[in-house]
Amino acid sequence: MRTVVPVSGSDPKTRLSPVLGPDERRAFTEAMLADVLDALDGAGHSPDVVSTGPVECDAPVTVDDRGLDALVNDLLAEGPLAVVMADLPLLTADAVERLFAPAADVVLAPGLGGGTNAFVCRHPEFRVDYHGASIRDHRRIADDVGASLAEVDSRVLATDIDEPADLAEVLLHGDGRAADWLTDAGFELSFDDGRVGVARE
């Protein structure tokens, strides 16, 4: 089975801006891709990388600058696919074992906010909608198609990184080379009012 991990190239997390500039963001990302590769390569898996731009990473890479439904969609047109996304820093080998142990047609993996953060797929007629809440989206195209289902509840593979707020989560659960480059960078944790955040030296 391939497994493919897209990342954005380009113009990355631009919803980081508040806190990170656009050389800071590509090097945040390549850090977070590095670590998903590392979980990948530990559970025995060899991905590809999928970049809409040039991306540094231990991994062959295809510059694609098409949107992720289409790209996804033709590969999965293709045959068996498994898409890993590339801001999952605190992944684990464990954790991508799980996603792939369940014998199911479609394996999804929610994020937090209601989006997809990877998922496996064994059904030819599955296709993906990252559109919105797109964990609902592919719960009902898998039953569209006719595809058995099951879904791995994972906090690491729950835990994606786009706002300011989400670095907490990197500095407190990582241990990889995302964690490490907020840590050079400045990052700490920081406490108001009873709640745990992030700021910079």
Ligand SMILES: Nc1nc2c(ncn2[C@@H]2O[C@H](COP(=O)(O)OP(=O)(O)OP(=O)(O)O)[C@@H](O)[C@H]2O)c(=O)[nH]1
Contents of the next structure:
Amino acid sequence: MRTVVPVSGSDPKTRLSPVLGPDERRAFTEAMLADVLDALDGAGHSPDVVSTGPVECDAPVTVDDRGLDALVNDLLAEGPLAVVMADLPLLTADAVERLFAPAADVVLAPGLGGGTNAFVCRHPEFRVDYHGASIRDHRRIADDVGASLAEVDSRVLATDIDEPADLAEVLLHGDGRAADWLTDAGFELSFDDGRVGVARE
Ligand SMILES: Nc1nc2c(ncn2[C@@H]2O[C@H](COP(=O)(O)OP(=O)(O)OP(=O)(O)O)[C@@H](O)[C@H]2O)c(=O)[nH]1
Ligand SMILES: C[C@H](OP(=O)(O)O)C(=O)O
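The form predicted on its own done, now the form predicted together with this ligand:
Everything in the complex follows now, all chains and molecules, and the chain you saw is the first one.
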């Protein structure tokens, strides 16, 4: 089965703009991508990366400016496919194995906030509709095409990094390139009024 990691390599993680400049967002995206690729490798998978712009990583990279839905749906039309998002820095090999283990036609990994952080598809008619609480759409689409469905309940698969507040999860739980990158960039946990956040030196 082909495993693809899509990356918005041209102007990634714009929601992190309040705390990271453009070059920093690209570098942090590459650090998160490295963690994702390490987890996939640890589970015995050899993914390829499809990016809207050049990106440095230890996997084959195809630069392709198709939007996310168009890209993934074109790939689904070619056959069985797994997609793992590039912004999952807590991902582990064990969680990857749990994603591929179910025999269902479609296996979904819900993201915090309603996204779809990863999926495995063995059904010829399933298609994606990302953004806007996509997990609900993907459950419906699987049902509409008669695909059996399984979901993976995994914190490390569910934790995608979108907003500045999400960076705390990387510092709390991460032990890979993304956590090191944040520390080297001067980020640290903050504990204001009982909430855990991040501050930058
Ligand atoms: N190849 C490709 N990957 C995409 C595209 N849009 C998003 N992605 C990737 O899909 C995953 C989830 O998307 P988002 O969380 O919206 O990532 P993003 O677009 O960098 O973040 P924002 O700019 O904050 O919306 C991330 O790994 C992105 O890099 C796209 O148009 N093409
Ligand atoms: C691609 C999109 O990511 P989000 O914008 O939810 O982080 C989704 O998972 O539907």
